[in-house]
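There is one chain below, alone, in C-alpha cells, taken in the form predicted on its own.
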Amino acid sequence: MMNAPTTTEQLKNATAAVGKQVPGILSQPGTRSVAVIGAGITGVTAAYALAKRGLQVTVFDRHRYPAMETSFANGGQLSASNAEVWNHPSNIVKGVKWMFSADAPLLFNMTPSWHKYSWIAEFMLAMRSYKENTVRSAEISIMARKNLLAWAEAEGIDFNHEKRGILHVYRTEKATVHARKVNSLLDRAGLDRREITPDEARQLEPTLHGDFQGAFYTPSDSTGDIHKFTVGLAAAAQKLGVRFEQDVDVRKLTAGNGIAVRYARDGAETTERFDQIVVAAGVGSRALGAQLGDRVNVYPVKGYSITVQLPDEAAQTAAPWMSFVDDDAKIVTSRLGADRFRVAGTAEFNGFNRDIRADRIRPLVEWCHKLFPNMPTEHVVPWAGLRPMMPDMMPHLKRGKAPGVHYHCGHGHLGWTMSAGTAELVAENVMQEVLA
C-alpha cells in the first residue's frame, strides 16, 4: 500500500463509508476495539472517524490535555495551496546557502546523526516524484479540508474560523516564475490558486507594505486554531463514546494475538489488549513503530510560532486579516480571532530539540515589523513544535507487517490541513481487516 491515495475516489469512498451499520461489528455487543496512540490532531482524528464508525476506541498519550505538541500552535492554515512538497532541487540549494546562518528559514544542525543523514538521503531521492507527491498533497489537502469543515458544523466547534482565503506573495521574478510551475500542478488537482497583481493584493489586505514581484490568491482555503479545533473534536469523540487515557507513559507495544498496550500512570503499569491499533504519535511514531516491527522514517522538524496579542481596537485595526504565506521568508500566517495574529515558519533539522530559541524567534517579529510596521508585537507569545516529516513529504498512512497494526503520522507541515481526510482512509484500512 502506498503512503498515500493515488486519487480523491478514496477519500470519497472512504468519507461516504461513515455511519454505514455493519453487521456483527456495530449492532452486537463485543465491538471490535482500537487503540489509538497520540491525541494530537492526527490521533484525535482517527479516533473520530473510528467511533463514527461504532469501533470502540481508546486514546493515550503523554499529556494531561489533548494537543499539547505540535497541535498547539502551528500557523493556523487550511491551505491547499501550500500542498507544494519541499523535494525540489531549488530547496537544496536555498538549505546550504542557509546552512550557516542562525536566522534563517532553514537551520541545519551538523552533528552527525544515522537517522537525520538517511532521511535527507531519502528526501532527495523522492525529488523524482515531486510533480506526483505535490499533486496528492493537493487532492488529499482539498478533500480533507471539506470534512473537517463538516465535522466542526455538525458538533458545533468553535475555532476561530476564518473563510477569506490565502495569499501567497513573492519578492522576485525567479519565485515567481516558479509558483506559475507550481500553479500548473494545483490546477492538476482542481485547486483553484489564481494569479493577481501586487496591487490587487494590497487591495485584498490593505495593510501590507513592502515591495513584490508577483502574489497567486486562493479563495477556498481558511484559517483558524488548530488547538481549539482539536480539542472540540475530541470532545465530540467523548460523546461518541471514546476513552480518553491521558497523562500516562506507553511504554510498550506487543503485536501477536491482538495488540498489548503497556503504560503507566503515576509510576503503576497497566497492560490492556486491543484488537488493532493506530499510531498517530507525530515524531514519536518511529519508536512506536520499531516496536511492531516496522520502519517509520519520521524525522522532526521544528518549527517555531509567535502568536501576537491585539489588546486594543488600534492594534486590532493595524493587523491583517487576510492570511499569508511568504515563500521567500519561509513563513505563514492567520488570524485568530479579534485580538490574535498567529506567524509560523522555519524548519530545524536538530533532533528532538524543543528549545525555543531567541535567534529563531526574532526573524518572525522582525518579518512584522516590516510587512505590518504599524502592528505592534510588544505583546508576543513564542512557541516552538516538532513537525513529523517523511522523506517524500506524503503522510505515512501503511499498515504494519503485523495483523490490527495501522499508521496515521508523517503530514509534516499539512498536518491539520491533510488530517480529516487521511483519518478517513485510515479507518477505512482499519474496517476492512476487521471485516476480513
Ligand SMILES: Cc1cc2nc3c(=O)[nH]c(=O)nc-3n(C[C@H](O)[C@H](O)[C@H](O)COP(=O)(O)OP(=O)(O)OC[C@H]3O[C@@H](n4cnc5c(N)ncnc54)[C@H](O)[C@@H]3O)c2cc1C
Given for the second form:
Amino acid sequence: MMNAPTTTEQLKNATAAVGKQVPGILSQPGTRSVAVIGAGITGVTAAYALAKRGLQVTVFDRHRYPAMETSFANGGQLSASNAEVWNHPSNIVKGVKWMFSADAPLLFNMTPSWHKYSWIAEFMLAMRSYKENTVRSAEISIMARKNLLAWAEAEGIDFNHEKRGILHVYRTEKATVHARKVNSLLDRAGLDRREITPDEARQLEPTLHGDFQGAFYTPSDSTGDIHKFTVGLAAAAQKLGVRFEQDVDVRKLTAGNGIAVRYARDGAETTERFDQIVVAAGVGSRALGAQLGDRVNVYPVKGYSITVQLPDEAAQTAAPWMSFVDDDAKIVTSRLGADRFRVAGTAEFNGFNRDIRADRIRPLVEWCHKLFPNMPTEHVVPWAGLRPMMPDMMPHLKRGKAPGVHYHCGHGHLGWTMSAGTAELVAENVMQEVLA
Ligand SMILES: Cc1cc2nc3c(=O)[nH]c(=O)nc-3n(C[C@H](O)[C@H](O)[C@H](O)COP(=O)(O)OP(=O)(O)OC[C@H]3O[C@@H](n4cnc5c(N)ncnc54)[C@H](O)[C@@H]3O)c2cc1C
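What would the structure be for the form predicted together with the ligand, given that what you showed me was the form predicted on its own?
First the chain shown before, then all remaining chains and molecules of the complex.
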C-alpha cells in the first residue's frame, strides 16, 4: 500500500488547499466520482473535503441518518491533550491487573479469536513507536481542531461547542510523573498542556471533589457534540452536491476499472461504479478492505457513555462546565450545553458485541457520585459504541493495493478530534491520483 501524505508540512498544505477548487474539475462533464462508505465522522468529513475539491461524491451508510454508530454519543472531547497512544508498558501492567477486577476500566473476553490475538500482538510490537506516534497523534489533533472549528463557523453548525480547555487529573504520584513525561512529547508537537496544582484545578472547576496528586490543563482543547456536528456537516456537504444513500447495506466492493459498489436496500441489490472509493466504515472497514485485497487491522474496542440529564437550575449548577480526563479511571467528560453532561470510558475487547451492560454503566454513574456529589443522576441515558482501533493507535490513511482505493478509518479513541484533519490528507491523496 502507498502511504498518504502524513508529515506535518503535508498536513498544512492539505489544510491550505481547502476550498481551492481544482480548475476545470467541477465543471467538466466527466467529473470524477468518489464513493465514500460510512456516514460517521470519518465518512462525512471525507465527503465534505472531497466535495470542496469539486469531486462528485456519494456516501453510503446502513443507517437512516448520519452518525448513528460510534459517532453518536462519545466523550465529546476535541483533545490534542489526550493524544498519548496506549502502546506503553505501564498500560500492559495495568491491563493485566484490570482483567481480574469486575468494575475495572478494561474488560477482555478471553475467548480465542485470531482477529483479537493478532491485533494484541501488533499492539505490543507498536510499543516501539510509542513516542513518535504520540507526537504525531498530537500534531494531527492540533491541525484537525483548527479545520473542524473553521468548518463549523463557515457552515453555521451549532454543536454545543465549549471552549474552556481540558483538565487532566491524577490520583497518584506515579501517574503524575508519567504525565510529565507525556507532556514533554506533547510539547514536541507544539501543544501547551501545563502542569497546575490540584488546588488550581479546583479553582478552575469549583464543583470538583476528591483527592488528587497532580493536574494538567490544556487551554486550547475544547468539547462538543459529535452527533450534532456530523449531522450539520452532512447537511453542508449535501448543499455542495454530495448524494447520501442512507439505509443501504454495502455488500460487495470490487476493484478493477474503477470500483463497483454493490448495495442492498430493502433486500433489493443495486451495483454502481465509481472512479475512486474512500472506505470510512468504522469497525466495518476491515471486512470491506479484505474485499478490496487490503489488510486493515481495525479491531472494535467497545466503550460506554452516560449522558446525565440536568433538567433544572440546581442540577445545572452542580454539574461541571470544565471537561475532564481522569487518567486513572480512564474516563473523559464534557458538558454539552446547559442541560447535558457526558461521561465516557471503558475499553472492552469483546468482538462486535454492542450490548449495553449494566455492570459497565454503573462505574460511570458512581464516578459522578464521587467527583460531583451534588449533581443528581436520576436521569441518565446509557450508550455503547465500538472504537475502530488500529494496533498502533494511528488512523489508517493509506491507499489500497488497487488503483482508486483509499482508507479513512481506524481513528480509535480520537476520531472526533482527528477526523477534520485526516480527511484533508485523504482528500489530497485522492486528488493526487485524479491529477496523476
Ligand atoms: C465511549 C467512547 C468515547 C469516545 N470519546 C471520544 C472523545 O472524547 N474524543 C474523540 O476524539 N473521540 C472519541 N471517541 C472515538 C470516536 O467516537 C470514534 O473514533 C469515531 O466516532 C469513529 O468514527 P467512524 O466514522 O470511524 O465510525 P462510525 O461513526 O461508526 O461510522 C462508520 C459508519 O459506517 C457504516 N458502515 C459500516 N459498514 C457498512 C456497510 N457494509 N454498509 C453500509 N454502512 C456501513 C456504519 O453504519 C457507520 O455509520 C470515543 C469513542 C467511544 C466508543
